[in-house]
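The data below hold one chain only, encoded as structure tokens and taken in the form predicted alone.
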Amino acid sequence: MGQIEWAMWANEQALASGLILITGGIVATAGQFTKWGFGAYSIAAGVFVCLLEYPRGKRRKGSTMERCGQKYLTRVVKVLGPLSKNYYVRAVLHLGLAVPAGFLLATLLGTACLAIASSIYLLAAFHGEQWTPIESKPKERPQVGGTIKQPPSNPPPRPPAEARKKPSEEEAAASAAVSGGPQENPVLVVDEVV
């Protein structure tokens, strides 16, 4: 069985949160809380969160599939250095940002998530994982006249690959002495004539 990739999931559990604390500070903001103050800054938490989770890591081993958009993102997160590469730092980033959010109900589920996140980044980090950017590969355009090496004899629909084989050269002489004179009909035709 293959090591866990514990980056991956901290990834999406801490972008999620970020979420959540948006979707929970938005509640408490509009809802004028007693508190409404931590509303406001689980707001500005959670689009902090949200900007620096959107670009994803690459894998160890495997591809790695973007996120739309996640190109541009990616070269913000690369000019933060370590704030974004070291997952011991980013476990103690998501753990600072989540107490503030943790006084107001409204935003109780998001800093329980972030907390999640960040102890998953800290297992990440223990595991010796670090954040490296998805780095995009020219793409190689083929070449026309290069790819199509032959086009097909036969037409669609085509027989089946064990129907297509060439048969051998004794089938093949036998075959071109049955077909190559004339044949004799089996059944007896009579032409009458009335």
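Numbering follows the first chain given and starts at 1. Take the two forms, find the largest set of C-alpha atoms that superpose within 1.5 Å, and that set is the rigid core. Computed from a predicted model, the values in this text were never measured in an experiment. What changes on going to the form predicted in complex with its partner chain:
Positional change of N154 between these two forms reaches 2 Å or more at the C-alpha, relative to the superposed core.
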Given for the second form:
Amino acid sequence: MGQIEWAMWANEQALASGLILITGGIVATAGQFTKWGFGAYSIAAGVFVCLLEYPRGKRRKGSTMERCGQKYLTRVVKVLGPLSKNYYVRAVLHLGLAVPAGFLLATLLGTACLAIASSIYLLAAFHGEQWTPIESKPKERPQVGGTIKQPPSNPPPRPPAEARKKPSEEEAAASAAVSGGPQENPVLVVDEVV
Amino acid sequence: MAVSWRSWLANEGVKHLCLFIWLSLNVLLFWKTFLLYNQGPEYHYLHQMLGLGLCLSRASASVLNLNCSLILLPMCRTLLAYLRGSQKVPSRRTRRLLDKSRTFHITCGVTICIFSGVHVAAHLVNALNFSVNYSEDFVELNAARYRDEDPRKLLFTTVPGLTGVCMVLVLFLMITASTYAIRVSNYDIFWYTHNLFFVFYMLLMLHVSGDEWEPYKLRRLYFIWVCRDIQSFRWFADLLCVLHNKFWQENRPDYVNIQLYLSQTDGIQKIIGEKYQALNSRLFIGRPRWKLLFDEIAKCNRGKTVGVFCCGPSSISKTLHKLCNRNNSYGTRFEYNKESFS
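Mind pulling up the form predicted in complex with its partner chain next to the form predicted alone we just looked at?
Starting with the chain above, the whole complex follows.
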């Protein structure tokens, strides 16, 4: 269990909670129920949470699957500093955002889900995890063929090891130096089209 | 790239056929249930109170029922291995269909998510409507206990409400841990949360049983009260008279059938005066003759379900319990409920 990265799960939960908050908020404001102001708040909070949580953080080991188009939001979220990096801060923030939505029936579910996400973020913070942005490194384009200096010196089909070791070391070295280029095939190779 | 129809049929045909059958089943179930609650005469008053929310919540519930039953089957690996390896499944085509079990499991899972969303939203609106449209005329139909009862209370103090909330939270944990990214990076989280399905099914059993309280549509109440001495009846004499008069005014005098029994006859005095006229004529000396009473009630309610509610000492309780289980020739079913405060 020591290798589990809780933050990744918390991230999925928070994103889902954000969507649930938005949906509940829409139902509350569109239905014009009493206290629909909480519904409007819920939409705003949901949108904020979704934007904050959309860029996935980098995993400690291995490659991370990026969400579609997340690099634009990564730039914005990076700027927020400790708000985005520190998971303790995120846990408290999510809990705080969740509370007002609890006053309305339509958004109550969003509160519960965001509260759960907050607690998993707390767990992640205890494990010392933090959010690192996924930066795409600029790819160096190597010159085509730039690293190819010489053709391979011992391509297949290769004779068995005994045949190769038969001559003495110096002779092998000498013969290798002499026939450094294409090797001699033990059997005639014919290109046949079947 | 041109598709070879023969290859396509071999590769996709049966799979798509099964998907089509499953889809049709779901659509049919949803439609039938929706129409039942939209037009069925036995749900007329409930429909007046709740509107579209009733139809959507019930229709989505039946789809959820189907998919929750189906979703476990593709994950019975031993069963699948047995089918694959035996003579029972002769053709290669069927074997290849079994390979798609995990995809089917995921399809059912996604359906459960979507319809859970519909079901929850509809029931939240229902809770609101129960509270807002509370009417004195339909007390027994309403899940709310008084007008403008906070719908959140309805959610958390009823069995279906509470189990429903817990199920949604369990589902939330399971779904968020089942995304491709999590499965690929932290399989443990997916595996451990997915084992919560057991909790989900336990809650589901309770959720459904909470609904069984609805069918007690009250047509007549037999109120039988046994006391030792006459003074005990004074406690509720006023209330009983008020009720009796109310039903007389509403022209349904037989709605409540009051029978008072005085088990001890020393120092008897009828309930004095004109004030309790209605009760005087309903006062009997001696213990009630339960067998005869049950026979009479069974005769008047052929084929129906009658709820028997006993609050009292265990001797009466035992008698009533036995009588409830006894056979009667009218096809009436007696359901026994007991409560005691001592």
